[in-house]
Structures are given as structure tokens and as C-alpha cells.
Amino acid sequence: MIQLTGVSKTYNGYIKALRSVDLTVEDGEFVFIIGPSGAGKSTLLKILTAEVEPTAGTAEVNGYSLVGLKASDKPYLRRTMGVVFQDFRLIDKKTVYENVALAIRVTGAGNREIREKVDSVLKIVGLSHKAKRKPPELSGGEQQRVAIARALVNSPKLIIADEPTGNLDPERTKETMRLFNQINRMGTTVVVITHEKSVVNDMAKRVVYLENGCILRDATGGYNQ
């Protein structure tokens, strides 16, 4: 679960990226966080992943308090979540299988467990037949699915996707959102951060609208303003 209470973030003593944000995301929810450039979406992501701490307020993700979180505890927090980035962040010289396996290998898993879990998530994203290919040999949509598989491989409670459709054409965008919907139906909490209102309006999900560091709207349905 995500629980933010009165969360503010100020940079350099005067740049207010977030202003007293209250946000609760229950286990199993699917939530869009949208807003224009400079709304505070990136700062919110950095707080949720413990990259930065709030200047004020309290924040908790999957049972971890993010205020004063020890550096030694951050890897354990991050194993409870998977993050999907707009630029995919795949290693071009490694195969699809190896890219996904890296995320679980760092946890100390054995070869059999790695093989079973990688095979399972590649099946979920429909890329079992591309396991031996390398990222440059794949389409943008396929690379995004590899990134999603990598985020899933540690069976996280939470998936956070940062502008996951920003580099995709409309058809691949629809495929990606269908995949996130499938993952959510399997019980994983999904938070998608985007500025693309058309993506949001195609799905009847909860929408949190940020602007100037404040939540202006939090309701189920599209956003047409």
C-alpha cells in the first residue's frame, strides 16, 4: 500500500515540487497519476522509490517508512516494487532473457529459480519466442514488454510505470495498457504516471491529477479538461 500524508518536497530551499500531498493507494488498485510538465510527477516517483525524501510529511510504501529510511533498507523496499521507465533501460549486448534475469540474479536466487521465473514472466508478456534476441532486434513495443517483464520477475506487490507509452505508437500503446490491466487483474497494484490524457480516457480507472505540486482531482474515470 502507498500512504502519503502532507507530503511536500522543496528543492534548493525555494522550489516547491510537491505541496502537502495526501494520497492513499490500496493493495490491488490501478491508478493513473497525470498532469502537465512540472506538475510534480517525477518528484512523486522519486519519493515512492526512495530516491529522494520528502521535505515534510510522512510517506509509506509496502510497509516501509520512506522518511529516514536507511540506505541498507532501500534495496529491500525496491524488491517489493517494479519500476518501468519510458526509455526502457535495457542492456543492448544482453539477450531478452539475460536482461530480465539480471533483476532477480541480484537477489541471490539460484539458477533454477531464475529460469522458472524468467520463463514465467516472458510468457505473461508474450515474448517467450524472443528470449534469445537482443534489444536492438526488437520493436519499441517489444522492448517495453521486456522492461515490464523485468519489473515483474521478482513478483512485486507494486508496479510503477513512468510514462510507459511515451515512445510508442497508438497501437503499441493500447497493447501496453492491456498488459498493465492484465497484471493488475493478477493482483498487483499498478500506478501509471503519464501526461497522455488519451491513454487515461480509454480506461475507466482511478485518476489522480497533479498540477503545481498539488492534487486537484482524484476520481474514477477519464480526464477531459
The other form holds:
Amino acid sequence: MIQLTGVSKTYNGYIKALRSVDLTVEDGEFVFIIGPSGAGKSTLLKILTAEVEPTAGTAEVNGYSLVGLKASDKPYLRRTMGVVFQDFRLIDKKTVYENVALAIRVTGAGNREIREKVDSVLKIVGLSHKAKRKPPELSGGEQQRVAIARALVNSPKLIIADEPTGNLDPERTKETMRLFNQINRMGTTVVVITHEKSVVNDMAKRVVYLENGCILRDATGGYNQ
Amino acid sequence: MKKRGNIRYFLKEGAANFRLHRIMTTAAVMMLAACFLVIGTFVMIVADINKTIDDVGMQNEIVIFLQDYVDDASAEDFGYTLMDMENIASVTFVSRDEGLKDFSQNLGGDEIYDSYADDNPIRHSYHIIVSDLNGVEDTVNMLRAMPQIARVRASIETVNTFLKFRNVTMFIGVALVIILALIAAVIVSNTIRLTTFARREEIAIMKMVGATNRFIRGAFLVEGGIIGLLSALFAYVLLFVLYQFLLVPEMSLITLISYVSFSSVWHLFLIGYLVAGMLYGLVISFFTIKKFLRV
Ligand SMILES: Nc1ncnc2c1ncn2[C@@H]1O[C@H](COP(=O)(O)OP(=O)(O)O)[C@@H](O)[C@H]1O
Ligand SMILES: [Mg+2]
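What does the same protein look like in the form predicted together with its partner chain, given that the last one was the form predicted alone?
Following is the full complex, with the preceding chain placed first.
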């Protein structure tokens, strides 16, 4: 669950990336956060992952208060969520299997548990047959699915994707969105950040529109203006 | 179970890092090995000097030889005079006859005794044990001043020379080791920094998926440990070759010096080297990556 109240973020004392944002996302929801470039979407993500701290307001994610969060608690907060980026952020010299395994390995899990969970998420994203390949040998869509598998492997309560389809063609984009929908139906909260309106319009989901650091619209249904 | 999985992973990661930065890592290993080699060489030299000191004789024994004119009776009585002196714990009289017997026995032949028995060249002597080593020089000087005494032989003087030699050697050794250790620290630290820098993207990803600093440190610590262990092994082999095949044959020509055989201390060296090497590698890498993790 995400609960932001009056959250602002100012960079370098004058760049106002977020201005008093109120946002609640309940467990099991599927939410799009959209808005033009520079609207503050990535800043919002960074606040949720405790990469940056709000300049004002209170923020809580999966039971962790993000204001004044101790550095030693951050890893544990991050294990409650899976994050997917536009540029995938995979380690090129490691196999698909090891890339996905990393997220669970860092929790101190044993090899048997790692194998079971990695095999199972690779099956979900349809990449079991490419487990031994390395990311550069895969297509963009496949790499994105590896990243999604990695985000899923810890069975997190929450998945956040920042522009996950930015590097994908329309067909792969649809595929990826279907995957997120499937993940959401399995009970995981899904937050997809995007600036592509077409992605949003295809699905009847809650849409939060962000512009210039403010939430201008928060409603269910496609985004048409 | 959990821990073991991670350690295996760290070992794999550390080894992979090692391969990836072969040249830098090899340089680090060489430097550290040189450091260990110097330490080892000096330790061995000091050990040899110590052994020599022990062999030169009981350090607190003084042997005096009486003048030729002192007859048998007064020679025996002289023991009381000695016992009255300060700092003398015990005296043992060795008569001319006994002296000759010892002498000829040491040379391994009764013929020597037989041929010299009539015209014994050996003087009456006393073996004196002092009670306090620190005052031994005063005692030696007092003995020298006595007219009945022809000669004073105190191994302490030889020992002192060796002690001085040992102290100088130790000083040079310690100074060299400190300098080399600092240079090695810089090189090892740079190696770790380089590999850490090359993997900062990977570190960021690890943090994103919820890795603790401890976990991230793991692989790098293993790398530092591997560098340390390899250096130790390398230095060990070099030291063995150097000592056994070069130093010992050279030194045994100088009969005065006794040497500790490498085979009697090899296990101490191996254990000491490995432990020191690993600790050194771990400590250096620990402090190097500390900076990287603060972000
Ligand atoms: N680290 C930063 N330092 C300074 N300004 C930043 C930083 N990150 C983002 N910004 C600024 O904050 C605003 C919002 O950026 P961002 O959250 O990345 O928007 P979006 O993801 O919606 O494009 C932009 O004006 C951007 O230039
Ligand atoms: Mg962005």
C-alpha cells in the first residue's frame, strides 16, 4: 500500500519536481501514472523506492515510513517491491537466470529456494528456454520480461514500472501490458508510469495524471483529452 | 545453508572479478608478495642471529685463565676469592689436567693428551656463572684487573655484537616492511577501487533489488582475500627457494653463524603468511569499498 500526503520534492533548493502530492494506492490496485516529460513521474518513483527523500509531507509504502527512513532499513523496504525500468537495468555479463536470481539471492535465500522461484517466474514471463542466455543476446521485449521476472521473483506486494514500454514496439508493448495485468490479477499491486497515452487508453484502469509536479486528474478509465 | 549459498556466490563473484582485472590484480599480488618476502627474509635472518647467539654459549658464562705462575694449590684457593666478588653465582674449577683432557677429547684423540701430558700448555681455569647479566661487563672488567688472571673470555661480548647486529637488522626490516606495506595498501586499494568502479552499475542494481551493504561488500571482500592469499602463497614459495637454495649454502660457509633450517619453521611461515595475507586483503578492501557504499 502506498500513502503519500502533501509530498513535495525540491531539487537543489529551487527545482520543484513534486508539489504537495496526495496519492493513495490500495493493495491489489492497478494504477497508471501519466504525464509529460519533466512532470515529476520519475521523482515520484524515486521517493517510493527511498532513493530520494521528500522535502515535505509524509509518505508510507508497505508499512515503511519514507521520511527519515534509516539507510539500513532501505534494503528491506526494497524487498517488498519490484521495480522495472525503461532501460531494463540488467547485468550484461550474467545469465538471465543469474539476473533474476540476484533479487532473491540478496535476501540470503538458499540455492534450492532460488532455483524454484526463478524457474517459476521465468515460466510466467515465458523465458524458461532462455535462462542460460545473457541479456545482449535477447531482444528488447525479452530483456524487459527478464526485468519483470526479476521484479516478481521475491513475490513482492507491489510492482512499479517506470516507462516500461519506452523501448518497445507496439506489439511488445501490448504483450508487456498483458503481463502486468496478469501479475495484477495474481494479487500484486501494479503501478505503471508512462507518458504514452495509447498504452493507457487500451485498458480501463485508474489513471493519475501528473503535470508540473501536481496531480491534475485521478480517475478510472482511459485518458482522453 | 543460507550462508553457504552466499559464500559460494561470493567466491564465484570474487574469482570473476579477479579474472576481469587480471593485470591490476596481478600487480597487487606481486607487490604484496614482495612485502611478505621482505618480512619473511628479515624474520629468518633475525631467527638465525638469535640461534647464533644461543649457540655462542651460555650467555652468562665467563671463563678465566690463571697466570702460569699460579701453582695448583693457590689456583684452587682462588675460587674463594672469586666467590667473594659481587655478581658471581657459581664458580667451577677446571685444573690444567682436566683442561687438557677436555681439549684433547674435543679434538677426538687421547694421543693429544698423551703427548702433551708432560708439558701441559693449558692453564688453570674457572668457569664463572654471573647472577645478573646486566652487570656482566663490570664483572669482566674487575676480573681483567686482577693480576692472577691471564685472560678473560666472555661470550657476552660476542653476543653483544650479534645483538647489535640483530637490532640494526630488525630496524631496517621494520622500516622496509612499513614502506612496502603502505605501497601494497595503495595498490591493493586501487585494484579494488577499479573493480568496484567498473561495477558501479551492478552495485546500483543490487541496491535497487534490496541488497544490504554487507551483501554487496561480500564479493569484494572475497576478491581482497584472494589477492592476500595468493600473495602469501607466492611469497612463501619464493622465500623457501631464496632461503634454502641461496642463503643457507652461502651462510654455512661462515661457520660462526648457525642457521635455523627452513624445514623446522615452514608451517609457522605458511600459517602466518596465509592468515596475514587474508586479513590484509580483507581489511584493505573493506575500507576501500566503504566509500563506494555510502551513496
Ligand atoms: N537529480 C535531479 N537534480 C535536479 N533536478 C532534477 C533531478 N531529477 C529530476 N530533476 C528535475 O525534476 C523535474 C522532474 O523530473 P522527473 O521526475 O525525472 O520527471 P519525469 O520522469 O516525469 O520526466 C524535472 O524538471 C527534472 O529536470
Ligand atoms: Mg522519467
